[in-house]
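Consider the single chain below, provided in structure tokens and representing the form predicted alone.
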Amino acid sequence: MKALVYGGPGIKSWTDVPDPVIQNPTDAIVRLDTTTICGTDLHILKGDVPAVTKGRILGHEGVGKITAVGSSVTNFKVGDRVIISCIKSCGSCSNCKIGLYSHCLGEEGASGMGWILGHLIDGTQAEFVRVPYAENSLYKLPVSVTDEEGVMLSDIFPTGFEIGVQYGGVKPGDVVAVIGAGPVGIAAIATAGLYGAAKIIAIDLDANRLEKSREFGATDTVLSGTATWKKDVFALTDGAGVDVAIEAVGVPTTFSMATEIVRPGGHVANVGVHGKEVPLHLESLWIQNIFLSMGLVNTNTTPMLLKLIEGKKLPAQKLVTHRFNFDQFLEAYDTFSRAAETKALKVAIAR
């Protein structure tokens, strides 16, 4: 088969691999019929992420038929169309029993860690993937929701959801900012009125991305990158600040700005995924009576959000920005890559 293959540090290939194969009773096999790419595997490709060895094939967003199953698996069958987690969960350990999944103790991939699939084990940007504990981190897909639909809960939509709404604890009447306007920024801003929101605040560097942040329930837009930048904010607050801000890019200048705009017993809600040390200033914090929350997405809620995509409640399609066959996975790196040019938000990668 055909697969993303990472070759170290700013080298990938779209190359021949041999074709997975069922290791465990607990695997599927699926035929991936569409995926994509996350921000994440472009921090990969910088060398953010370590643990990633040369040779790994990248990816953990997808959508496809199973091919093969387990002896253990009973819930899924060859031929059934399913959604492909991001976070694989054993569905037994105490880790899982209480929904955090991120954690999953499951021997397979890594003990401890949910994020396997183009991380530890080989990922979905390729022609098929071994899914491990294939009952508890594949979900199956409706026939009245499109594969552009479904990719989108592999891991964006649960992760703005969970990370930055939940940790987030946006309660009914809340000013929620959202810093970055990128696929989880919009990931947020789309599910974070579910909890009451009364504003939701879309802040980033691009015009761009700021008014398609409207689309998915921004009722404001801040220009970031200016020296009026948080006066703006604050305006839109009563000069109070926000009650929660939600940090969605992974750069130390956006945490900082968010808890910059917070107010006093407010909530920062780090989502981005950070490449290197981030400042850190409760001296100036703590008086301030200001919550911080972080984490992996566990994907419990991936049910809930499918329901809602069922029912026309979420616009997930509307987040693919720019389509490619599976022979183009090269150049759809390169558009998503430069989406402050391109305009990407999702790339959608299909047969």
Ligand code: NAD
Given for the second form:
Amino acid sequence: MKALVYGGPGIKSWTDVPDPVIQNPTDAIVRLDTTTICGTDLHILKGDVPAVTKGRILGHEGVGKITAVGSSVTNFKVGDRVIISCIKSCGSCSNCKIGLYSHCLGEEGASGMGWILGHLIDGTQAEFVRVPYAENSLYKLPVSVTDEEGVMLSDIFPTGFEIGVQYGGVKPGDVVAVIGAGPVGIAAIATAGLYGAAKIIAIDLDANRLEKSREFGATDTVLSGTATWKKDVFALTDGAGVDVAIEAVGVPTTFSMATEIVRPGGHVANVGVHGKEVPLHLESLWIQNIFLSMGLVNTNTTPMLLKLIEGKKLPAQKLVTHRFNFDQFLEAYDTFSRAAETKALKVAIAR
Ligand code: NAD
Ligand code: ZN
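Show the same protein again, this time as the form predicted in complex with nicotinamide-adenine-dinucleotide rather than the form predicted alone.
Let's see the whole complex now, leading with the same chain.
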């Protein structure tokens, strides 16, 4: 089969590799119909994620059909159309039992963590992929949900919702600010309304993304990087700051921005993946009664989000701005990596 193979920092190729086979009774093989690229894949290609070794097939998002199941997989059969979750979960370890799939202790990858696809084992940017712990890591896709909608549930939507909105404790009437209107920030914007946010303020450096965020439920937008950005945010609150500040970028500046706009008693929910040391000013924050959260997505809300997409309550499909086929994989990477110029949010790559 063909797959997108990591060849070390800065090197990737769409090339021939052996087909995956069932290795454990809990595995399934999925023939990909649609996959996509995540910002994390770009981090890997820069060499920021040293656990990814040369020869690894990248990708942790995808939708496809099952072509083989291991002997202990009983709730899926060959031919089932499924979403592949970015997090594998054995479903039976102590962490999975409490819904903390991100820290699944199931042996595969020997990592004690749920994100292994396209990281510690071969991923979904391929014609076929082996999915470990298939029973709990795959989700059946209803016929009314498109491949492109389904792919947004592998990672983006659960991340924005769980680590942004749920961890941020959004409640009815809240003013919520989302810093970073990339796919993950937009997923937080689109789901903040589920808990009754009264105002959702999108903050980004990119005016195009701010405009786009309104289509997903942002009620107000603030251009970042200006002299007045903070004043602009406070002008949209009662002057006290926002109830919940969601950081969806992953750099020290935006984390600090979140702590500067949160009101006393409010929440800062960090979603961004940080590669650099981030200052935390407890000396000024402690007296503000701030709740601070962070985490790796669990994807335990995937079934719920899938129902909302099925019921046309979440405009997941609108995140797809560019479409490619498997033969154009490198072109898809090029478009996605130049998002500011190409206006790309998510690229869908289909068979
Ligand atoms: P992205 O790069 O597409 O979007 C980031 C956005 O932040 C861009 O629109 C950019 O213009 C904006 N931005 C950059 N600097 C800014 C600034 N100073 N002020 C305001 N906006 C600024 O990324 P994404 O795919 O949306 O992902 C967002 C973050 O979430 C990344 O760090 C990603 O690694 C992380 N992530 C976390 C998890 C998790 O489990 N916690 C899962 C997936 C992704
Ligand atoms: Zn587990």
